[in-house]
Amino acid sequence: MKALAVTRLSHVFGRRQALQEVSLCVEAGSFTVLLGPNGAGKTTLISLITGLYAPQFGEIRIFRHDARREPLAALAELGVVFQAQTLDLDLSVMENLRYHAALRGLSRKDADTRIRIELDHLQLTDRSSDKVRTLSGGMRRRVEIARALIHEPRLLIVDEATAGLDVAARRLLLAYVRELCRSRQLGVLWATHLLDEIEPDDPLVLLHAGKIRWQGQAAAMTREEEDLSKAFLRLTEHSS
């Protein structure tokens, strides 16, 4: 099943082509990798995608919810984790989820139990009273995909949630979402620029400029005696 299909989607800001003729899918239980340098509208797509933007041409369902036509049912089946960081730095690990949770609908008792498994999950619990500004920038960033959960989606959209956080924090939370793919049949789409974070039976979707430049499992991207960095160079350094 389609947890995202993405069909001939184009942006523009002003003069300026963000996104051109983009057609993606994310299967439900499958962590789809969605690669590109800075730049490349990884960002705008996924602004798309969580209803930041409003569609100018194309179309976007969420487990076959048009997102244009029914964007409350579509919204209702995602989790996000923006680029930027977005919790209240003088509010407790708790307050930000409770908050999250009532916009969410969640009841108080519900939401404190989806709390507690997720904080649980993320090895997170000795902390749930600290102020989110005593975090690390990897245990804040295990926070925001907690709040991403509370809810249950069924598909988790994050934008290059550990670019600047160190190894063993990045290691955890790739692990942590590969997991929940497997274990929740989660669709996720993970953009990244960072190639270590690729795994080769990932799906894979190489943006560049707007424009998908390679699509397929990631082991079939590479050309014999080449790997990945010469690959993604090669389908990149000269494109625009």
Contents of the next structure:
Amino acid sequence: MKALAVTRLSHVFGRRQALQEVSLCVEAGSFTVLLGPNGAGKTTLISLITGLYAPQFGEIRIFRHDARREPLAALAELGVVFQAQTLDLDLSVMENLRYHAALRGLSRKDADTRIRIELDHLQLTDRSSDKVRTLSGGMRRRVEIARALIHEPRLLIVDEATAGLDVAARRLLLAYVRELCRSRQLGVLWATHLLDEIEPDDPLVLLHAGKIRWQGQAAAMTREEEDLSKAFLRLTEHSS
Amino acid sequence: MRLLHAFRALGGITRRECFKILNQRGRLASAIVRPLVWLGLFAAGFRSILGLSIIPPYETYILYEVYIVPGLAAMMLLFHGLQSSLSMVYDREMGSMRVLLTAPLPRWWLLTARLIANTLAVIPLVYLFLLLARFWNIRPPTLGYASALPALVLAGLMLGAFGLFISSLIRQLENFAGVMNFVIFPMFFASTALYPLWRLDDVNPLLGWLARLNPFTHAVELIRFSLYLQFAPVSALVCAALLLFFLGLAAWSYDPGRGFWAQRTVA
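To test you: the structure above is the form predicted on its own. What is the structure of the form predicted together with the partner chain?
The complete assembly is shown below, putting the previous chain first.
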């Protein structure tokens, strides 16, 4: 089943073409990598999928819900971790998560139960009453992952969540989200510019200058005696 | 939109705003101290210079301090409304606005909920000021405190909606100083907060008309009349109409397909 289907999506800001005829899909339970250098259009694409912008041309479907016609039903299926950190630094971890749960319509009791489960999975239970300001960058990202999962979405969008984290924190996050795909059949769209986050079996979409340059299984992107970084440069340099 | 979901979201947004205000001790203190400085220093100085005739809703001659208290209560609402719009711009720049706007609720409701939350968060502070003003012998009828509540809520919502609309016009946080100079101060001084309308007319009829057209004047008069157990129907109507107008503009501006939000470029 398709968790996300983007079809011929184009978007302009004034005269600047941010996205051009972008089509991609994310299957339920798959970890799909959206790879692209900085400025490729990843955040614009994610802003369109998450309803922050209305699509100008093309179509976005999230589990059969057309984002234009049924935006609220589409958003209800989504969990999002944004590129910028979006926690209230002076509120506790618990209050941040309760705020999100309320926005998603959860009762206080259900919210507290779900928050406890997610914090436990991400080993954050003992920090739940601490202010976010006192947490490390890696911990804040884990809180944001927990927040995106509280309402049990079926599609998770993660926009460069590991940027700026140390290797151990990145590995932990990545392993956790990959495990979610397997255990919860969660569809994940993982936007990144870091090649070492990609595994050979991952479905991969390479976005550059607003266009899709390549898509398929990650291992198939490389030619003979070429590693992923060379393939990435070949596909992005010639077309820029 | 499910009603229960909408009210839970309103509860969550209100709780967040209250926590944020309680955490910002400096803002909390200045919200109370600001009107007290006006009352204790400014009004005391003007008391001897400024004579006031009997004007509704007052039934006797009053001291200048008594006159400016409703204006100072409205000033608290105005500053808070504009500061909330500043925090909207801040949230937008910091990215936390995205959390709000990706909730599966209509944007107009999310903005309305934020507006209601902001207003509910400031009302206790206004009451604290009104109680402290009793030390200056400003003692409206006891029932006036209760009848002022709907007026404070309506005026607060209207000024908050104005702030919300202003926030949609500000592209960057740095531009906020301009709002203080070109919005808050002119609105405050060209109103009936500090001087009654007849005095403004006396000085310059144009100033009198500016005050009549100023939304802030209507917020002040609505509060003034209700505090003395009277109703100002024109001001109530103007505040209600402007609330809908500014909220409509703000909802239009924050719509994903229209207004400034659609024009905004992201990296």
